[in-house]
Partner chain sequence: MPHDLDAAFLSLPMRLLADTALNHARSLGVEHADFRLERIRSQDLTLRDGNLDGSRDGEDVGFCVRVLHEGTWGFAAAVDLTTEEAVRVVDRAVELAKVARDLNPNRVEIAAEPVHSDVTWVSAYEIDPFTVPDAEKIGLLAERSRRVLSQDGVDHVTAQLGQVLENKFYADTAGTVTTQQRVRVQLFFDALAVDAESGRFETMRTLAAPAGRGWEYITGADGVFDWDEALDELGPLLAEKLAAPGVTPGRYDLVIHPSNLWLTIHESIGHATELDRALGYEANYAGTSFATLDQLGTLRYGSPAMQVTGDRTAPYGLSTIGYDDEGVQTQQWDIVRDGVLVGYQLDRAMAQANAEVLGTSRSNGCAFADSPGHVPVQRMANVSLQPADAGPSTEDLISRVEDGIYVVGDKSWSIDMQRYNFQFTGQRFYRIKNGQLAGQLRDVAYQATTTEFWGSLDAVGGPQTYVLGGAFNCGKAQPGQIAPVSHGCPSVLMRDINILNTGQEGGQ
Amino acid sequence: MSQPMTPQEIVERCLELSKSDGMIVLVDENSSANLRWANNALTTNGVMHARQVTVIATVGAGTGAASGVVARSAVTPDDLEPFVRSAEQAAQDNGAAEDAQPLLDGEAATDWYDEPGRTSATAFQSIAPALGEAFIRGRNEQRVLYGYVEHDVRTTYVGTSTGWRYRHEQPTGNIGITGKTADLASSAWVGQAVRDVADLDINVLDAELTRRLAWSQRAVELPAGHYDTVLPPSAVSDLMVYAYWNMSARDAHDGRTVYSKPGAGTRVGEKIADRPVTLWSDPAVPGLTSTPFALARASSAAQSVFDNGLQLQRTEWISEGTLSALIQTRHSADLTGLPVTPAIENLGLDVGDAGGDIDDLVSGVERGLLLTCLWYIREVDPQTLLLTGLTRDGVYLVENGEVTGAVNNFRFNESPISLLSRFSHASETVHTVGREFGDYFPRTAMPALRVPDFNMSSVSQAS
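Generate the single chain structure for that sequence, in the form predicted alone.
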């Protein structure tokens, strides 16, 4: 029985088979392990390995080049030639690509021949005992825990017909724990994303759940309205990630987003926030490191397969309140006349005059709300980036600087861009993960924000 092909062998064989003018081959090797629990007991665990191969063929040259993309989750050596031919045929059928650019040159990385990174159930050996202790405390203290933790290692190999050979290994750990009172009437959530799950502190997460569930002993019904509201870093992350995902320079140039200038062009260079906020991405920032090169498995308004290999560096999307960059391909940069600033897989928000933590923000609220997280976030108006969504797993009443009870859930209507001008206080920026988008974009650093007039548009019966 023949041995399975290595990722490097797949890349080289596809390039050997190529009859097109250019070719890019990406092989993603994913290794993941997970634990799931409910009712204070482990329920399932699993280990999975997966491979996806993407072949991008280009036909023609310069602005007349066409591209064809074919991706499959499993290939054998006999599949490779028809696989490559399919990509080449797709390029022929598609005609000239709007985003066509010359493929980038490059060299082989020193770790090109290293094996893919792997994870296994042993990744949890340091936190599993702590989870067991939390389950015992939950049973003794009439608290029920549900949750999921995953460790994923994605290793990407890229080879091009122009000589570039690149390998990137991206480990990611992600945990979410929901705690409920014994009667299941109240709930709270905590979550965290890390590179190594050994860095998770279950005792700290469980203590925060315990504190929040204790706040729910007093239930208060409140109507819809504008409330002085403290948003934790997790909620700020979900809002800012949505704002980032809408930063396509091409869409802004075409007048379709909040970053579009009325009439024509983008708002780059315009003050869009009254507060000294800086929204940034940096593939080298400690704790949130991500691939330092652009990797695109398909073209869209925000990325181009022709840009595979573009080097990434710290980019400030908003600098001291001014929109300073948008997500650019080489093609959109030509259209807008702005620098090439591709998307980066992390995001941070800094506030110039921030300080303290979330408890410090709560201590300044005379009467308002403290949220746990946001959920089911959807876009209402792209021109203002008005979003709607629900609160979840704990909304708390704050009176005279102290949490005094749990409040019903709400539907909210807010724009993250508007919030950047309206918040009154910010905490220090910390690593966090969004409740809704954290599975797709886990590497974020955000402050908590206090917004004096957060719009809770209606009461929600969601629980």
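C-alpha atoms forming the largest set that superposes within 1.5 Å between two forms make up the rigid core. Please read these numbers as outputs of a predicted model, since none were measured by experiment. Residue numbers count along the first chain shown, from 1. What changes on going to the form predicted together with the partner chain:
For Tyr244, a C-alpha deviation below 2 angstroms is recorded between the two forms after rigid-core alignment.
Superposition on the rigid core between the two forms places the CA atom of Asn140 2 Å or more away from its counterpart. Asn413: CA moves less than 2 Å between the two forms after rigid-core fitting.
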The other form holds:
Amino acid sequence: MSQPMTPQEIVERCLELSKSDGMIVLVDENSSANLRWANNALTTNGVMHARQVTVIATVGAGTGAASGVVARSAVTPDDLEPFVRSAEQAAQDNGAAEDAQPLLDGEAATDWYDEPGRTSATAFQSIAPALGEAFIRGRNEQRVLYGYVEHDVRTTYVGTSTGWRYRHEQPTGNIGITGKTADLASSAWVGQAVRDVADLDINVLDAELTRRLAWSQRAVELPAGHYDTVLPPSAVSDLMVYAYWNMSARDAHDGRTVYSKPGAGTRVGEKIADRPVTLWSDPAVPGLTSTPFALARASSAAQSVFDNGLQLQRTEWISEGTLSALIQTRHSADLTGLPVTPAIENLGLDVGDAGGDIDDLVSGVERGLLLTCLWYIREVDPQTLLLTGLTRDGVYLVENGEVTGAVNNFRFNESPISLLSRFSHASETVHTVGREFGDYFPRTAMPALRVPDFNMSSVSQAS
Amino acid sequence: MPHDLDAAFLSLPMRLLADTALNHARSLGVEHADFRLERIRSQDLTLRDGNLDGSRDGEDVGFCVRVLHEGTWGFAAAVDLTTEEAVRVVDRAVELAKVARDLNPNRVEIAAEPVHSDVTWVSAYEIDPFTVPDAEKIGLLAERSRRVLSQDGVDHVTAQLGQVLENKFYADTAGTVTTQQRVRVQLFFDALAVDAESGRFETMRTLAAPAGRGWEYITGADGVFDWDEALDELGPLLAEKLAAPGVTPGRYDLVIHPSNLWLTIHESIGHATELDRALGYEANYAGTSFATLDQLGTLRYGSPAMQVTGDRTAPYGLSTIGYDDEGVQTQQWDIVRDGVLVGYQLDRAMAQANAEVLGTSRSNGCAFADSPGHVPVQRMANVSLQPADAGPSTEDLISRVEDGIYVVGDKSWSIDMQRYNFQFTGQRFYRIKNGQLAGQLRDVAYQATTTEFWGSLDAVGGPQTYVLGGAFNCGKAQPGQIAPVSHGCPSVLMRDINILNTGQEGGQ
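Now that we've seen the form predicted alone, could you pull up the form predicted together with the partner chain?
Below is the whole assembly, all chains and molecules, this chain first.
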């Protein structure tokens, strides 16, 4: 058995073996650890090391080139030559790529030779005792806890035949805790995304769950209808992430999304929200930093392997209510005649006249609802980006600015694009994590929004 | 003719690593340890308007060890196939079990199972898709795409092909050793029509279900799916849909084709009868279940016409395999009999802990991980609604409806976290008037609660209407895992179901 190679050795050896006109090699080293619990007891756990090596071979030059993409997890020195040849063969078989562009030049990063970041079971040394105490408190106080905490460090190494050598380390911590009353009739949820799980304070999270569960001592049944509703930042995050994932310029140009212009083209430049909202991504924003270069392991409508290495910068997708950019590859930018604005791994929403926090929004509600989070969000109609989904783990009745009880859950049918014109109040933007999509897209900053006529389409009996 | 296990997989040092890991685990005093080494080959091809848009050929190889140490699980996984790493992985798993021990007041025990010494299993397929040249695959998809694109009113077409070859080697400290291989494929074409004047657009997708079959299913050589018919009708169906009137909301009788109903079964029965959900293990993520364990044998799930089985042995099923990831031989069993809940999906620990209520301490083989990097969790069998012997045809079911809707093909889906309230759309909805189809409708969604819906089951079709549907990508657990699963069902007749107009729901 051969000994493992370092990521840098894999990159360099693949490039040495290349007989193609161009080559890009990405090595993703992933180290992660997790704990999962239910019924006040641990259920599963894990520490994992994973690796993915992606070789992209290009044949031909410029916009007439072809690409072949192959990926492997376990590679030894003996594996590399057939691996590289298979990428080259795939490029030959695939024919000229529509998204072909010249490969980008670049320099070697100063941290190129650093080892991959690692995590382990020790990441939980500080919070495991606190979790254990929370379980005991739960058992003593008739509260049942369910949850998951994960620490993940992904280190990506990229080398290209044009000289670029780049290393990016992305740590991500994520926790979600669901609390239920002993009869399981009421529940509450808290979640947080951090770079280091040592920054999590289990006692603070548990106290918030306890506070919310206390709100459910009075149960109120309400029918379906349109309600004055306060959406917390987590719920806003899930809705806006969905809107962002649909921002492929290529798809809009085809005429198949809410961002398509009737007749032809995209709605870029068009006012799509009546409120002064700005939806942005910025790889450098503190607390939400993400890779500052485009990294594509396969081509699709929203990304191109030929664009690996494109520098990313703050991009406003919606500026003061106007659709100002869509997710572009160099290829789709040529098609649409718009600037190249690749996808970025974070998302924020700012509202021009926002103020205060979620409690301030609640205090202004005469009679309405406060949500905890949304779940099972799926697209019903791409034309309007109508989404359906459900409220989950705590819907509260607000009367005269105070939470006065817990309400049944609802199914909603709403479009995030429509909401951006209809909300009446917004809080300051804060870092948050979506309940449903936070696992895939954890770096978001959102305000709470108050929507005077949120469409609760039917009642859900789930508790 | 069954295929041999892939020689390239067999050449991996699985037995050496397993022996090293399991011996080391024994030396550390574990009660149980299991070792898995897997190789998952995958290939995805996407064509837009007949041109290759994205292609990716992947091979995921790795191994993992799960230990039960002082009644607490520990799990670790790695990708470097060396004996040194095998030892380190065991150390990490035991270390994590020790960190976790104080968080686990309930000592885990696993149900005893027969030992299977060095057994093999290979799924039923004719042509391994990875033996077909990429150029041939791309050529077939491009030719079919151009055929769709040439039809009146079709502005764009997308083709997506997915292929997987999965090999698993499993060994445990009790002596079970299994080596398995299975293949699955999926292909669909999605046509788009845009009305330039109004900007309105609609899509129409082919209905071939993903299946545990080989390349012969993609070409149509096995005769299972008629690709020629499906491709030729795509444009006309799409044009009709674009011109169709919006539905008037209200309550209607529905005849639902298996191409739509499989997904409703998946969400409202498949997930609801996972015992880990019923026990709360998914409460922080995918949710729990209204079908709680205390209702086993008494819960009226639906009408007496409802017979549902769990099956990990069904030929060509996506969840079909010989042995699960705890070394348990797979089985078929009843989940709903005459409309009453009678069974769950189990793994070894849950079967042992709930033996008294379940009436058995045996697992039914539903522990599964989606990769060597993930711990096995309780995963879905092929959960299927059985047809009625000598039951009616789809046309017969339609003829029984005075004023209703015929639903074909799946699209949007959503269900709440206890599997009560759901909403589904579809590819095509036809108005039924006086027992006859009367043209397509658009903007249709059906919304119900699970027991209300299945209670309205008036008739199930005969075996001639039965189709095995399914998906490659059922999501569950934290960290997230995806798994393939099939659901077979006949056409059905449901009475008095709530229909929404999605345009009106969106305020249009």
